[in-house]
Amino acid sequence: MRERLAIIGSGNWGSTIAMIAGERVLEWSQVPERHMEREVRMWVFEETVDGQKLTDLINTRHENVKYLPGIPLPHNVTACPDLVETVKDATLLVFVLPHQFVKKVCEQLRGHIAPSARAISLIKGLDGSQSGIQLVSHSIRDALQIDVSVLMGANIANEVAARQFCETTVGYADEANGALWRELFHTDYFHTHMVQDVAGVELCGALKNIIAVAAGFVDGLKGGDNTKAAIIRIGLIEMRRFASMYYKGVNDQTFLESCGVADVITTCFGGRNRRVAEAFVLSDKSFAELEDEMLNGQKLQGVLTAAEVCKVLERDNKLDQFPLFHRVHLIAEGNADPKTITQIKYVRGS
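For the form predicted alone, could you give the structure of just this one chain?
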């Protein structure tokens, strides 16, 4: 069986992963026993940039001029505006798009993917519903009936694209698939480790964005490093508490991987959730307005994740066990002053 890789998404992070995976696929395709197709298709939501189609610009310049300017993409990466065409005959699917669009994308893909397909999700968000919260990887798994691993870590896209050293974490259920994904993404600058804990890895990737919003409030208020460190510590406790409360089998060791503490630290000092939350404090604009102004078409996940998490916690009468998550949500909704981020009542216990 010949493997073919398709990337579903083409934003800042999606284009960075296309760079890494495209180069690795070129290496694999030169080894006969790998049975790997050279072409990597990348689904691009078509838009016009400077009067031209973004897909045409990517395919002629070999660069995503809107979402990852200045970074060359391998020539074997092909931008495709048709989702179904992108995944045709693909056995390896990489999902890397805002989590709000996953359900619709899966509906379009159902019945159009290869029987042997496996997937990996790089999506840092949670699916909220009336019944509670579902992991994005589980949503993809259930919709398409395929195995889905996850990849999360301290990975600011522009730094990875510049080949600055970092680590990342693959969470897997099927060990063989986990090992395949690890080998596909591992490079000398993008060290990839694997753990058998899909839920733990994915929850870290989603919940850390709430903590980053809190850190941004601190920065906007001109709080010091001590204050931010306290917020990070409390946030880590709530992240672990939520994971163990709602998902059985989450491994404590996962929180020490790149997807855990390292990603929290990175996002609280350099991520877009922190940056926009700081601007929220310093301006009189809403998060929606700031997202439009500051993110060049990217989506802000921390505020949405906080809302979805708090909806479940309120339903289960557990909000008092998550004072930081709850306060972030209240502030984001305009129901509390950002200054109150340091006035939360810390809850001890596991």
Contents of the next structure:
There are 2 protein chains.
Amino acid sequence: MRERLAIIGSGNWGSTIAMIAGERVLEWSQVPERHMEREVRMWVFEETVDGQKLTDLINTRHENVKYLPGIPLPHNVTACPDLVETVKDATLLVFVLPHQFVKKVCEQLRGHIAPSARAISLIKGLDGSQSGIQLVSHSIRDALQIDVSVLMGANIANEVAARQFCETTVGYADEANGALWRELFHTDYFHTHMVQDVAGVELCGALKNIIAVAAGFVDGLKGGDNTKAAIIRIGLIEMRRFASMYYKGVNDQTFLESCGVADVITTCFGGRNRRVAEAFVLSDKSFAELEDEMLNGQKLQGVLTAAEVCKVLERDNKLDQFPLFHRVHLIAEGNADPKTITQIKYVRGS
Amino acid sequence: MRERLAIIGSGNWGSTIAMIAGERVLEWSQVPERHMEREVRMWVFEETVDGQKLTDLINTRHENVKYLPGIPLPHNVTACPDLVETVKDATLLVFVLPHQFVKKVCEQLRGHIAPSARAISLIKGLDGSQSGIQLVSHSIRDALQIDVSVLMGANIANEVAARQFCETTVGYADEANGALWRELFHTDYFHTHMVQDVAGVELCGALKNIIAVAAGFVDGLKGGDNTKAAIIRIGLIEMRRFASMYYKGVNDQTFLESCGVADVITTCFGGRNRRVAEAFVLSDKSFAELEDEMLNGQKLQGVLTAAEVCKVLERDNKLDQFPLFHRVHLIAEGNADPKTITQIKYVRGS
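Beyond the form predicted alone, can we have the form predicted together with another copy of the chain?
After this comes the whole thing, all chains and molecules, with the earlier chain placed first.
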């Protein structure tokens, strides 16, 4: 049985991952025992750039001129506008597309994937549902009935594409699959650690944005370094508490991996969630107004996630164990003054 | 038996702690069951400020005009130039003085402290010794034969003195003493958590400076956010590994307390270790030259600690498990290029 890699998505991060994994596949395809197909198909939602099809541009220039300009892609990566064609015979599926497209893409894929396929999700976000919160990796797993790992970390795409040193975390359920994904992505400049904890890793990627909103409030209020560090730490603890409360097998170690503490740091010092929350304090505008002005009307992830998480916590009468998440939600909704971000209740034993 | 608090040290941090603990003692002294003496003596190394004794200035103005100007101290805090007089009948001793004075102070105190005395150390640093590394709290414990807790955290003194929200960590060996110290320091703006792990808490306070030097190198090299976050995370892991390797009973949780992740963050984004290390990359100067120029010849703590730690690790043939600490030491000694800070070996399972 030969292995074949397919990448579902081709944005900034998807193209970066295509570069890393494409180079590894090229190496492996020269080792017969690897049984690895040389070609890596990458699904591209077709669009026209300067009068040409984006797929044609990628396939002739070996560069995603629109979403990752200036970075050469290995020649074995081929852009494909057809989703089903992309995954044909693929045994390794990398999901790296905007969260809102996952459901539809899975519907289209159903019945078209190889029997031995397994997947990894690089998608950040949560599916809010009637019954609470659903992980994106679980949505994919349930839709396609395959094993799904996740990869998350302090990985600003352009810095990774420039091969600046960083780390990332693979969260797996099936150990052999986790090890294979680790081997596929690990390089000298992209250190990949693995942890048997899909939910913990994936929740870090979603919940960190709530902490970044809190950090933005502190920055807007001109809080000191102590305060910001305390808010980040409390956020990490609430992240861990939430994950352990709602998912079995969450590993404490996960929060000291790149997906945990490192990604929280980058998100709280850079990133749009921090920036818009800072603007919220410094202006008299609501988040809805700022989203219009600063994000072309896109919803701010941290505010959205805080609302979804607090809805679940309120239902379960657990809000008092999450004073920071709750406070972010109250402030974002206009029900508390941003100054109260530091008036968070002391929770013993955190 | 009445309780009496004494503060040994009166610098920036000592005066801040005198403010916090002094106010709490004032409250407790009004509750008969507390059996608490109202007066808090604070040992001041006598010096002359504008022609007046510093102790007189503190005792008349209720302000440490030299080391914490602008912050009123509670009137029950009295400055005392005599060390033995300061601790007379004191049952609670707070050590908050520069590391290099500890040995001599303990020698002077021996035989003069109350039988029921216990102490807490707020001193950051390590005692390098022939046999390896000695914790300051253990030096005090061994010299005076009393229980010694520690308090460390992301606590820039001026921000704490301005009552800006932050957190801190009490590490204790004796639980009753730990709880008492927590109660003494905890306020709405100075959240105090406790963990039964003196060595872990204290090592965080010392080892964080090595990480800050690494972070300064990254800043000097104009590294990205991913890289800096990775360096911080690897540093945290090495900190934990070192503590667990050399001390029994170190608790993994400690590294997610204020003394761990939060203090590492403040130190890696502000602070002198980061700043001087950045200058090291941007200039052609050695650390010795930069210490002369930027620190009046004082040694940079992170460089010193890296050397002490690496000496022990080399002796025990464990350097390869600490690629970041080792790399910092190599670069600081001029034996490696700062650019190699990101060429740190991958250690599996961290």
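Numbering follows the first chain given and starts at 1. What you are looking at is a predicted structure, and each value in this text was computed from that prediction instead of being measured. If you superpose the two forms and keep the largest set of C-alpha atoms that fall within 1.5 Å, you have the rigid core.
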property	result
Comparing forms between the two forms, the hinge position between rigid parts, one of Ala179, Cys106, Asp320, Gly249	Gly249
Smaller-part rotation in degrees, where the chain is treated as two rigid parts between the two forms	16
